[in-house]
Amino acid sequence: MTLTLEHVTGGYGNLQVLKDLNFTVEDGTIVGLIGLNGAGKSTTIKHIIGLLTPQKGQITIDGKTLAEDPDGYRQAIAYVPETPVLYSELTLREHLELTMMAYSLDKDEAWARAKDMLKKFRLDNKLDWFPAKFSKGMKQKVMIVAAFMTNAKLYIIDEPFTGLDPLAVHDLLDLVQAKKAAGASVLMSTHILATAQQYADQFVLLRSGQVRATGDMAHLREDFQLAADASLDAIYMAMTEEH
């Protein structure tokens, strides 16, 4: 699904934070959301996913808005924040349950996504833990499972490499690769430039809640003025020198 943002302006109460922002995320690609911390990218995802409402423009997945359409927008989106979020008095088992209960899954076929990923993240045989009992890398897993055993066609990450040890990375990047292959759609927000090099097809560079530049990495290399072979960290670091 294709995820557009037109002239979205927006904040918290009276603070306004994003300033006519304006990308697309379209169907089988992965678009990195770069910045610097107070740059506006958390904020851009809570817009998106509906937790803030822009005080102007509009944002639409094919086409629709929230307001439009509140329950196929939602279902659309499957989302892992930077912090995870769990529900103390359930365990592991009950989460997924909610997971399918709130996206109408087929519970066998959603299990059977399910299982091959918490056999990956070696969380099979901690399906009644509460969340006490998980270290903070082992909720970051919770939250990867519950949002790829659905059938979102648009994945927002909000920097989802936060406590997870290198295996895990290499995992949770292989699920987005996947999901990219079936033709959904991911924004990843990131600091870790070098991933996201690697990894993103376009990117969306936010200064100071507007957008910088977008584009593929040769287009970025030309817009920032810089050599055929620049990384994505030359051009972050020829972003924050500007002026």
Given for the second form:
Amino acid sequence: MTLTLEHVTGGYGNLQVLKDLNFTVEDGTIVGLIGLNGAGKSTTIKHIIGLLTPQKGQITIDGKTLAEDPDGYRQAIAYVPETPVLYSELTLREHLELTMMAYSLDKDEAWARAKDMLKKFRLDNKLDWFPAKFSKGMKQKVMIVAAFMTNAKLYIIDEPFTGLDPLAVHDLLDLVQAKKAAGASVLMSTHILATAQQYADQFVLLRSGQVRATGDMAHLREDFQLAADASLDAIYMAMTEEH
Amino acid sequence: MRKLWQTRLRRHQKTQFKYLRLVFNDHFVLILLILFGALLYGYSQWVRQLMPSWWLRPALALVLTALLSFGRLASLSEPADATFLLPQTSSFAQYLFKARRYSLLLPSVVLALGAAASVPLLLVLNIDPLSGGITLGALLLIFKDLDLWLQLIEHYGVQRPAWVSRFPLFVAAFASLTLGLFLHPAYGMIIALALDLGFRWVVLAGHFQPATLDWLSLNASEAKRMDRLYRFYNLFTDVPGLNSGVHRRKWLDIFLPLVRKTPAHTWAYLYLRGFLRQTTYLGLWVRLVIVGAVVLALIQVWWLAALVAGLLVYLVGFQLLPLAFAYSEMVMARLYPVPASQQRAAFQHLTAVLLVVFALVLTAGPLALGHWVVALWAGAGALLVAVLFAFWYLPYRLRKKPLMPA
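Moving on from the form predicted on its own, kindly provide the form predicted together with the partner chain as a structure.
Whole complex next, starting from this chain.
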């Protein structure tokens, strides 16, 4: 699976946020999407998952755009939003059931995968709860279980760590790495730079709606002319000081 | 604080006006006028053949007491007040006094109309209609004044005996009204006046401490009031951002197997649960079907029964419409790899089933009394409207407004 953004320009209505974005997410890689508040991380993600349509350029998954193959495109993506969104009238069990129906998953396989994750996140005894009873972290875990239960080839995770307890952060990172090992790709936006540096293979650095730099750590250090042991944090600070 | 109240009030009235214009649109006003006319005619017929009997006085007192309980304290407070105005807690009482006075306005009109509508009954009870009507109105207004004071001090740490609260107030109002209808409403008015003034002198003047305002309870009751108001508006038009409440209603899970759990039924799965568990829809459907069955049981003219049954089906169908758009803000639902046509078809199917069942249950009213012909006509009228609504009007509406706006 390869996600490709070519000359993508877009935003909300007349407000242009993204200017000529180009990057790819290859098979079996974890890509960190990094940038200041308002740099366009969430907007980029909204364009990829199809909530917004690019004004110019195109976004393809394995060469196909959303318009060419809507169901296939959507089937390929699993998405964990920045703020958890749940149906107030569905129980946890029904959320998972609905996801299985919508993504045409095999029930037994999907439940087996879900049960493992629910146990890990200590949600396995809360299957009949309504979301109103969940804390923010628990809701985020429900979103993660629903997304990682699918057979998606591309996982898009927006700010996954806020609100999660440290144990859950570790469990999530385990899940991400397992999916990578299975050949899926992951695009993850985050402000937790130390974690990103440790787990991501490639980075996309956004500044004011444009790609400032892409590549692995070695490439970024070279680009910003920093020492060979410079951290992602140092690279990030160097980017914010540029004009 | 005076300025704050004025800006809040202006903003509140502007939004209310906007919604009221949407609620009272042309065809709704027409239906209301017809219903109101029929009601007046029925009432005048009923009064004409009425004999004064023992139950008339307490029954009228009960109706008027129920009317009295309408009207909450509109504080127009906002959750942010509890943080930003915390240092101004004491002077906020001035704001709330103004809010209380404003809250008296609408109930006054309703109660005055209630008193006016009681005048023909006063005649039946041999009470002078002019003095009786005026004192009856005054009695109701004074009790409402006291009720709003009680609603206000609920949010303050006011030292008072436990019986100084709303429920005993309504008991007292019912007793004074019954007494007033036996003798003359003026006696009831004197009781109301004594209670109101007594409350103002003893409780308010003696124990009111403006610094003890409980912001959280004030905000909670205002949120509840606005929620009820918006839920009412939501029956007629879309209220953005209204998070309608949900109830688990586990006993209704017996209906869930009606939708098979396959990818083709993804939207049906969601809509069925939305209908059964969101507070608005099921309650409305059940209320209208019960009222409708009772009304149809009383009607003996076949064409009127068919008309009323059809009208009821239209009303319930119209008020189910917002459910179609209940998930338009739901990001995850937009990402499902299911064809967009499935959502429309699922809602149409649900509406058709609900309206046909509604139509069939309606006929139970006349059937129970053995009115076969009326039941047949009512059923035919209701089914006709149900089919027209689901297969002609609904597709037209859904074409006009997309289920998932861009």
